[in-house]
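To begin, one chain is listed below as structure tokens, in the form predicted alone.
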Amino acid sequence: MSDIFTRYGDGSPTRMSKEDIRFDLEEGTQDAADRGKIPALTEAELDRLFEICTMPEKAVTVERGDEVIVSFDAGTLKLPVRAGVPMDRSAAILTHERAFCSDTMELGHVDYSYKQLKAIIHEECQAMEHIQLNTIIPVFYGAMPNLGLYTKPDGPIENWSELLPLAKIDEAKAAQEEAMEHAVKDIVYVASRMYESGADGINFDTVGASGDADVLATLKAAEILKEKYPDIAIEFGMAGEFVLGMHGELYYDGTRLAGLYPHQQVKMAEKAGAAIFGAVINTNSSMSFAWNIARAVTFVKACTEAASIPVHVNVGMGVGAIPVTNTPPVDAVSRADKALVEIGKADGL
């Protein structure tokens, strides 16, 4: 009989022995290291992993004085939205700050993505004073690049999604292009206009989205910003674990963005003026979370190696270990968070 209870990358539960714990820890790192060309985690490593995860403990913590901040992606969206509670965002972001005790919150709006808050950036700038003014915790702004809104019906532009089966390469590489620069002038815009109605940092969230062309919308529209407010505090969160090639040939700063992991990704959003990294790493649903905690740990070992600002792991569902489920287990994400913090040295979630 098994006698360790734990969990599907799904968030089945499911008792396994010690022995199959230990083996799919050993497989999770070495898929990581092989896939990333990263190093593995050691023995001790996996031993204190090991722990974590077979902790008789309903749910974990990090011992005292390994505490980190926490941020938010769609920060405003998680209550009224996700969780149907019957709340305005200001309450929201209250809640937050003297209920939940949040190091920081998002306003975002539920039409999450620059092109589209271009039409309503008056109402989203009186949005950010009133709660600037009703609350201490830092607030940034957030929403997606959404390079794929840019495509027809909704936007000018050919889908590349449609033109690449056609073999229409040049054409799919030319209309990602094209998508870039509007993509670029509407981020700087509406950031620009939250962070001088107050905002504490922007944050550009799922970049990457559409791929490599998404990634480079942002890195560009992040130099801009740089350059206009240099103070201003620009959160990279990641779409995914490595930089899908939708066009294949986009580079920055000499570096082709096509299937960067975190610790390379990490350079380039530091390169552009990021203060705040958000690494992303899949969870694989058919795996056990012993796997895929491994393989979470290891991405972000490497990341954390290789920053020099700090890395937030996004650990929502699906991502960071976390089960892919709309109400993650507390039993899977306080181990995640733990390890992550313990073992990856992450320095926020």
Given for the second form:
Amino acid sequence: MSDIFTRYGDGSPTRMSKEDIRFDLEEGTQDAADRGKIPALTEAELDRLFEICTMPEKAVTVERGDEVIVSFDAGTLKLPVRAGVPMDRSAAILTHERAFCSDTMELGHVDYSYKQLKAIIHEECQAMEHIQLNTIIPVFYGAMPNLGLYTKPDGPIENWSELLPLAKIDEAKAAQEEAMEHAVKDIVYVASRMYESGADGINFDTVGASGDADVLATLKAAEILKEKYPDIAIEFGMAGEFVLGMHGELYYDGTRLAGLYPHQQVKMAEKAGAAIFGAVINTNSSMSFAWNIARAVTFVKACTEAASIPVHVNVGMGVGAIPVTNTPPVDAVSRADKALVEIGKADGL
Amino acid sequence: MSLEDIIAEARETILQCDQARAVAVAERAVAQGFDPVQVLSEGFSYGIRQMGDLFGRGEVFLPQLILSSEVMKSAVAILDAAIQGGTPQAKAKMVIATVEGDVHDIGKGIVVSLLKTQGIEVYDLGRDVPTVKIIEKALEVEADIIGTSALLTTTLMGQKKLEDELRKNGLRDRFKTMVGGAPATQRWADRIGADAYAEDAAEAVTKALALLGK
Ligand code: B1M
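Please give the corresponding structure for the form predicted together with its partner chain, as opposed to the form predicted alone shown earlier.
What follows is the whole complex; the chain from before opens it.
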């Protein structure tokens, strides 16, 4: 039978003809090229991607020698919280180190935002010290900048999501600028304490979840941390494929942040002192895996070509061509990983 | 000025967020006796959908999108009056919410802003809204459409729950329903029996107008 088993971006299984898969690969790469104003994949790259998409094995892997490093976000939220396995955070990290052979791991609190961590920082420091005494792999500390938490009712600042629909644009911009100041302070405080407690690195997860101000706050915090601790390893994991312009007029080093795509975002992260960049490409749940992976690989290839630091592509539910499901299917995950590494030249995942 | 020129200028005023020119174009269209429905749908509405598209590509930003939707509202007011011959028409009503258990509301907010530009009266119930509250509000305001947004695979079921509850309570035929949010698809809408699915804010506008028979 010439039909190939594959999936849509929402994980639903389907069968497609080879011609349709090839067509979707071409459309996907073109979509990324148009949006990001970057080169589409070459014919040879599309041929290789087609091979990966149509391999008969259920799970595939990279060729020997092409293995890459894995780093994590929401690290200790995965086993004990999302999977509901009754274990504490240090057991989760040891399981990753000793059973899953993870290269690195991340300690994170269930209240995963820098703002919330101030009040419990002493407990987080203790957890990090304890974990560092028991592990060999590098352990990061991570949380989200999450600028939205500084707005009412969670924080002191007017909510720009409410101001904008009322066309109170200047007020919405001022609110975002004010939130940035709070966020920079909190990120620097928490990250400093965790670094001094032995964290091998600091992860900023979902940078840009609240738009361009969220990105600028994180860049500024990274700059301060890098100056304070020249050897600190900072990972920047993005929220989406382009920086959402909730403010629209925020600049870093002369570049407007709103609308930047991964190959441009990585340069900002580098300037601020990041050691690893976590590129994100959104999965479209209505489109096929072939369309999504061609798109993701196109963006990642442009990003790794532009980058001077390692790029670890986000490959979780709903990003990096992985279907938006709770437990992503191995056929799609392993194909996405292989393609992103072999063709996109990702340094890590 | 020809109808084509008016339509082209209407689009441009939205893309350039030019309030004064938008009002002037709408007034000129009415004064010259052009069909206000055509000027609205092919001119201004087309422009706002283009803005929605550009926003979806990261080429324009939220403040500009909001500004253009304000410009659109002024033009709609003039054309609407002409459509009704001066008597205001009962506005179509839509209740919209992010489903229970889900706090993602950035995308829904954008959908709301664009829907409002079409003269639809939108009741935004916010995020993490229980199904029963959505139905109560829809009944209270006699909504034409109920729209739900879900960003998590775990909360997507909230959209099905709405369909089930409407059916169970014999209310399914009273409302049109629309679903959206990253994990939702046309396949999902078909499976749960929703009347429409929209991928982004621009499509939400087109689909809402289609549901309203406009
Ligand atoms: C009615 O008709 C319609 C019609 C069209 C409609 C519509 C309704 N609604 C939307 N549309 C459509 O039009 C809009 C405009 O074009 C579009 O809206 P979108 O919302 O798609 O697009 C927006 C313009 C931009 N996109 C977004 O705003 C979503 C971006 C990402 C980064 C995201 C964000 C921002 C957040 N998050 Co969340 N978050 C992610 C997202 C990852 C990603 N890259 O997509 C996603 C959705 N989150 C996820 C998760 C897991 C979570 N999040 C959580 C929290 C958050 C924040 C609070 C930090 C923040 C939300 C802030 C807010 N006020 O909304 C948690 C859940 C909280 C909860 N109970 O809801 C938490 C569980 C994480 C945690 N452990 O705490 C993932 C879901 C995976 C899954 N399997 O479902 C996720 C894909 C990221 C990931 N890969 O892990 C269309 O979908």
